[in-house]
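Consider the single chain below, provided in structure tokens and representing the form predicted on its own.
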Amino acid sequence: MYKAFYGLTENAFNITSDPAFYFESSRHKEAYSHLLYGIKGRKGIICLTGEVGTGKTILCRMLLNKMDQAVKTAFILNPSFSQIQLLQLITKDLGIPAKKNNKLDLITSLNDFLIDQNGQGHNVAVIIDEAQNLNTHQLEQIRLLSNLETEKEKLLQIILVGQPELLEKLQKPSLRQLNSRIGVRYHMQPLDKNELHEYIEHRLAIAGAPKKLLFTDGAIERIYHFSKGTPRIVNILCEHALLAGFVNETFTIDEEIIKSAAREALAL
């Protein structure tokens, strides 16, 4: 309803991880550099964590989009499967044909693929999102996959992406071998306060918003107060604020509109 009123070509504040709306905050830039370093440096296991809604998934999608063709990638969005199903997902996403579906065949096919890619000067990276949902057996399987290597370098780079619960899980004594093999770690933080206005303007511009659609300084202060800079909560608040602005037929989103949006969206 409000898209036509504001002249938007699409919803500016969807909570889906759309790379078209990617905003490179200082935190995202640091995280991206860590991931790229881990992959190019063949560090084996890389761990990216952050609270819900801090932008981990959209960062991973951007990484995949920007990755050069010499790096073959797989992206596992939902790892809540058995060990063999996880292996099936990885091999399928990498385009590896498996003659059988048993564990030995899958690992053999993956190893052959990795050796072939390494011989061509290529690298292979597997991103596993929502990794906090992996159980101990699955995480141990990942440790074993990280053993696929030559005498000089790792053949497979595995990026574990998850919420802080993943860090707690990795501290378990049963996973100490896996934890000790993590070559790169980065914990995502929310947006800095001084980046929030730029973030909102960035998303509005991509959605085709006119210049007269404004979030006041007071509105920005309230958004930061309620969201603490977490992009997903910022998006939810702004989405409700635009709807309220449409109802009130205004192009100026002020502090009172944000307060109202917070009451509706966040039950505050």
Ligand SMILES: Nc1ncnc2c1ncn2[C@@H]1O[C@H](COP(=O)(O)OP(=O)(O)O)[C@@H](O)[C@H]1O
Contents of the next structure:
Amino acid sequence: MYKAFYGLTENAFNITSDPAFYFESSRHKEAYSHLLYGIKGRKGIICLTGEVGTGKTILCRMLLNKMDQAVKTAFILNPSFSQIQLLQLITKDLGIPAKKNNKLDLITSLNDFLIDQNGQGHNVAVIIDEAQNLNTHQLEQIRLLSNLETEKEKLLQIILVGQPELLEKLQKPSLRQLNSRIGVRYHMQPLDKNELHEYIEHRLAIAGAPKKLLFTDGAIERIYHFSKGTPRIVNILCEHALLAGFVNETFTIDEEIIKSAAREALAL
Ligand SMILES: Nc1ncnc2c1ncn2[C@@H]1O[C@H](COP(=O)(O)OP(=O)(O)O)[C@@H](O)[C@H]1O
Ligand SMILES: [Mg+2]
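Given the form predicted on its own above, what does the protein look like in the form predicted in complex with this ligand?
Next comes the full complex, and the chain you just saw is listed first.
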């Protein structure tokens, strides 16, 4: 609705994880290099955690987009399935043709695929998002998959991505073995105030915003205050702020607009 008024080609603050809007904050950059190091260094199990809305999923999408051809990838978005279904999803996403569909057969096909890929000098990585939803059995299954290796190296790199509850789960005595296998860990923090400002400008620029559309310093202060730098909340606030700005026919988003956006959007 406000897009035409501001001359935006797209919605600047959508809460989907569209990699076209990716902003490389120092933390996202650091997280990215940890993931890449874990995959390239064949560290077996890699763990990326962070509060909801800090940008874990968008980072994974970026990683998948940028990954070179020598790494075969699978991305499991919502792993609340049975063990068998999880295996089916992984094999399907890797493009492994299904023969029978029992657990042993799936694991055998996966193993054959991994050995074949390794023979071609390829590496295989599976990203499992929302991994805090996996139960103990599924997590244990994942540990077993990460056992697929040659004498020299891990054949399958598994990236567990999840909210901080994942870390609590991994502390359970029954998951001790899995926990001790995690070769690389990174915990994503929200943006700091400077990067928050750049983040907003970056998203506006991608959406084609004109220079005269401005968020004042006071507005940024307020957004930081309400969001503590969590991109998802920043997006929700900015979306409401642009709508309010449009209603008031202004190109300057100030502190007052943010305050009322917060009242509406965050029920404050
Ligand atoms: N680095 C970033 N660059 C651009 N947008 C981001 C970034 N981090 C988070 N976002 C945006 O914030 C929202 C939440 O991000 P998401 O990746 O879904 O978080 P999480 O998976 O940690 O819950 C999405 O709209 C996403 O586009
Ligand atoms: Mg996510």
